[in-house]
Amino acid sequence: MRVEVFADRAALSQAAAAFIKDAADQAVRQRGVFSLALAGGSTPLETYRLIGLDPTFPWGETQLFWGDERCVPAEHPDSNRGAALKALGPPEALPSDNIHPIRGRLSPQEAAQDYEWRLKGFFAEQGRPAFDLVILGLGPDGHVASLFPGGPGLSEGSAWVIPVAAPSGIEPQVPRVSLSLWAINQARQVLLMISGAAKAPVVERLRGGEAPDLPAALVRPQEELVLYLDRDAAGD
């Protein structure tokens, strides 16, 4: 695991969209292909207004994926696909064949069904979900996607895509979406964005080991994982 702090959240976001663009670039050169799994929330919003403004950034070559999506249609201001797209863009560069979202419009079963069906489809020869990248954020209570503390997406071995039901306590409450912690961890590389002093206590508990089943704790990515924190959220 790396961890970087940076000094603000417009700092973590230049880091992070200079990150996503060599991960692009390496898996551009490596496999023809770069396939990325985007967060929702507000955190990565400036990072995608970033890569989607970068001229040299493969987007003719990049595969567009969510990890999580709530249950609501695509112009909803909840989206997580609506905000997406709207920070990138989207670029021009960008086929529309390239962007594989999650049908939020469907019950989360059904629109489960039908994302793990496409991304079977998609990952066929790999007979994995092997993203080259998942972006995630870190909600205050430890989740990542819509991983919840004691979820069963925790637990999953199989199933690469889950219908998760409205959390408690979190905004907004509507059921959702998300991939398994299965496959978010047979993806390369995971970047983990953190922004904000909310996110302070529960960076403290991930750091100092006292929350080992919390959701952010469990993410192990094949070959990496990288944390980019602002300062805020790093606390002491």
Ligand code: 6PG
The other form holds:
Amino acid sequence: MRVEVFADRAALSQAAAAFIKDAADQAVRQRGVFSLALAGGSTPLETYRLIGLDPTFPWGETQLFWGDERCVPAEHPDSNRGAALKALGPPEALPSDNIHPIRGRLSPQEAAQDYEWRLKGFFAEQGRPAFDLVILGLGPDGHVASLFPGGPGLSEGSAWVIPVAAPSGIEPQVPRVSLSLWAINQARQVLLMISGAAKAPVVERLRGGEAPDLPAALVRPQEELVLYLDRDAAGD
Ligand code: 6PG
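Having seen the form predicted alone, could you give me the form predicted together with 6-phosphogluconic acid (6PG)?
In what comes next, the whole complex appears, and the chain from above leads the way.
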């Protein structure tokens, strides 16, 4: 695991954009394709804007996925797909066929099945969801993607994608669809982006090893877990 702390969210966003660009260049050099799963939430939006503006980003070779989605139409302000694509631009160089959203308009069960089926087609050769990079945010309760503490998708199983009911207190209160923990852990790299003082208490718990069962503590990708925090989230 590699942990880096940045002065503020702007610095974190820039560093994350550079990290994603490096991962993309390396994947394209080695395998000719870069499979990237984006996070929902607000923290990575500035990073998406920065990579969307980067004329040297290999968009033609990038295949874009999402780690989770809220079950709302793409035009809805709570849609992870809508928010990410708006922040990205999306860049003209990204072919529309390379965009693989979770269909939030469907019921959670249908959307999960549909997404799992499309992922199994895309990763047919590997036989597992071997994303080059999965980006995650961290919820104040320790959730990542839509994997909530004590919720579904955390134990070893055959599901790549699961439907999830929003636990009470989680906004927005809509059902979600998420990669399972197992699926996230098949990725080569995971970049966990954490910003703001509201995240400091959960970061503290994770750091002290007091919360080994929190979803964020269970993320173990195949090659590297990278944590980018700003100073407010890192606390002391
Ligand atoms: C979602 C997410 C979720 C998010 C965290 C952090 O759909 O809500 O994927 O896991 O990344 O809740 O959200 P913020 O970046 O907005 O704090």
